[in-house]
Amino acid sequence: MMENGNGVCAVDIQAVEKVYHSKGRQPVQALKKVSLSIRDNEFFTLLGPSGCGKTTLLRLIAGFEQPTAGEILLFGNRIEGLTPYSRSVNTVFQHYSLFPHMTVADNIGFGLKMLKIDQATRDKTVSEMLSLVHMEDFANRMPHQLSGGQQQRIALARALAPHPKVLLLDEPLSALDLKLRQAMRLELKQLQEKTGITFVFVTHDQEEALAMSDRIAVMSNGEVQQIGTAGDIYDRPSNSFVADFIGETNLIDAEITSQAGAISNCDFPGGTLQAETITGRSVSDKVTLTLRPEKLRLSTAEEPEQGRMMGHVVERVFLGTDTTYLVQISPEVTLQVREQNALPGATRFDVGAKVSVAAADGATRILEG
């Protein structure tokens, strides 16, 4: 089991499957053989598409649902075949449930009742989670009295009150309309690092995961395809599926024409690009190239030089912060690039207008898979 600073892990999940039956169809494989580990006191994130099996994953560390094969162990216990109840595990769900005919500090002192706490004590662990989410004033409210945003909290209250060693998030802010969104991803992160709870946060929105995790899984078809930081993840994609998932790509199919050390050449048509060498690929292999829109730079036609492709522009967009443009390199390769429309002096590329794009340096990556 993976170590930190504070000790164990706090979830490890090793060679996990969970395989669904169901009466005159094919079986379904949800997980294949998942293995990872969780830090305790890290806001981590499962990331990926619908139907990905991050949700299912989530659902086993709850106990809602028992793995087909494989082990899942919190703080080194192994809890296969524990009740929710009987895990010192909390889930919030995508859409709260909270009880309507209970007050904001009945709601949120409800598990607390159950575990036989006794008043005094449940009465100041309300009046904590009241104050942590900010919303001291609201403990007689109805939940049908609460906006969204503040339901979302009070279940994030009463979720944290029986102080959880394992807080679950189930798509928690998909909800909420973008702006309250965007701030709620603050709070959330803000409360696991008041709390010092493990966090496991489960979305499909790329830009929740960054702006939130201390680490990310990114996964598909079952799979984890890749573990590691956001800055990881952006700038360092191990295959096509994370590079295209994460943000926004340029994927270029290219051969190694040269090496030079640490450096690969790759040509492909209509351009040169530099990129660092990586194991396992050598002179003549196909490769697939990953690049950002935004470490593209676009400038007035002039002559060809290395990591400079000549094209022309064939589509505009105004986002307002910045400005993407698809640029045409060759029949077979249109680059997508994005530039800040803060930059002073900037300028503005018309439709049909012929354009150098300049590549930065180390912003080309080879995929290793």
Given for the second form:
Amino acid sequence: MMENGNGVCAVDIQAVEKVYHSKGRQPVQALKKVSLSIRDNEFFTLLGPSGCGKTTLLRLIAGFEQPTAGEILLFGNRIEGLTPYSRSVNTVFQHYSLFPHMTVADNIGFGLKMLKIDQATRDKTVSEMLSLVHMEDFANRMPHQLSGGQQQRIALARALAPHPKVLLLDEPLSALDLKLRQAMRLELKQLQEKTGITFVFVTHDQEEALAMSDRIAVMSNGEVQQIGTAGDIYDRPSNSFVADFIGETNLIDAEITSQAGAISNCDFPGGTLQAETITGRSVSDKVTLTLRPEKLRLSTAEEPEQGRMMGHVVERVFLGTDTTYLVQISPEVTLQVREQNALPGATRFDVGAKVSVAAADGATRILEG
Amino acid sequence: MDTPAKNSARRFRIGVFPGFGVWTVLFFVYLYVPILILVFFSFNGGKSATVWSEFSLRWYQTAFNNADIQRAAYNSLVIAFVSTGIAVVVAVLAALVTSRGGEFRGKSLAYGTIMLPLVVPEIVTAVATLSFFAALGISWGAGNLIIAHTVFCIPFAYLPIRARLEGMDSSLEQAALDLYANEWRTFWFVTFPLIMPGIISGATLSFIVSIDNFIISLMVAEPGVTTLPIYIYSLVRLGVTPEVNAVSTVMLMISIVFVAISYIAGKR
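If the one shown is the form predicted on its own, what is the structure of the form predicted together with the partner chain?
Full assembly next; the chain just shown is listed first.
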């Protein structure tokens, strides 16, 4: 078995490519040499906008499609070429895909029945699964008698019942309303911890990814942009795509004017900011800076100093817990600033007000890509 | 008077056109009055199929006791059942390939070929089938009719089954494959039960077209293998008696029952 960092490797994707050929059209390269390792007992999320290849990757692991090139290993064994029914991997589909002609109990027991597990064991597992997803009273209902959230739970129970080595979840929360989605996030995370099964979760919703995942792979254009924990990719995005896609950020084109060891001074119209030096970027290089709106503070302080920029408020958006300001500091640069409303001494700034913007220490980062 | 603005705001409803109701009534009269008359005179006690005397079921009795009619009805039923059975199997396989087989060369050609019996003039098929059997020296009695009927039954069975498959989310089959069912078990436990309404619908349709086929049956039928429509035709040539009406009414009822089954199955 492959060892990877602190655990066993559940799914190993090695240089996997997928090209779709269709009659009379240019071939579409859905995945370009993707390599990543998913650890055992990990909640791993593939995150990206639609068309980034995340669902294709999931379907390759499930076996619904075959890679054009590369290898896929499940706990050290190559599985590309195997049929979906000979892989110990189960899927929760986007629209649940419960069998409409079977009861809830028969749906959950289907995988076990196909594995030729005897009736008594099957019944026991089905009732365990029903209680795992808090649906004990629904065993004899038909799927069409259930609400969306209930169908979702049954789809989970059905996929977990055969105790797969890896559970694949294809945007399972996207069809639910906001409240239910938020409740299900917690429940999914708990379910993963309780069962100890590796979850591979596909989503385009960065909030969902940040809330649940042990690690996240951000994908775009058929490539992995960055892999890391929620904190990693939020605080240390490797390129402007990741910085922009995860949360909100200010991307500023700047030039490195001087470097003093670990600190680079970056100039841009309207200000100078200090950021941690990164390898491969030296004085007079053009770089992109990322600055999270919540790491900026507004004040009425007059004198500009290091990390402080002068500007005026051009727009204010009230968001309940926060207020977002757009502050123009030069004709080229407008910064988004997020102020918490509950903060003691929080003042409201009106549109047109002269303000100064200060960046917290370590808030400014130079992007590699 | 309505203002122009009011006029344009009114919804377009063809039913309010002047004279529309009259045409509708005439249309239904044109369609169904001959059939109603046929049914009506099947209960006539007298010997005439046009002059009413009294209510009676005697012609039904006569018809059911007529050994020739019994034999013809038996032939028709056997041919319809067997042809339908074969046609449904072929249609299910064809529908699976065209709806679940992905893209392949000649897919639209295959589709066209399956549907062709619907548009080829029946008399052409009849003559072609007859000379085909003659050329090969095939003389299998009812077997000849079964082969001929299967051909035109296939498109009728195929259409509703294909419609059902197209309307069925293929992720259900993927879910079954994902849950350790191989291709055959996926078909058996998931696809087949879910397309069952389409199969019932297709089977009843092809049963009906087989039961009342006349032109091809007349050409292909060998001596001694008479189907019900052929027998009715031979009766009519001797003059229309209420007995013909009675047999026709029974056939009509069978058709209505089957169409109803097909309709209900299709709606499920």
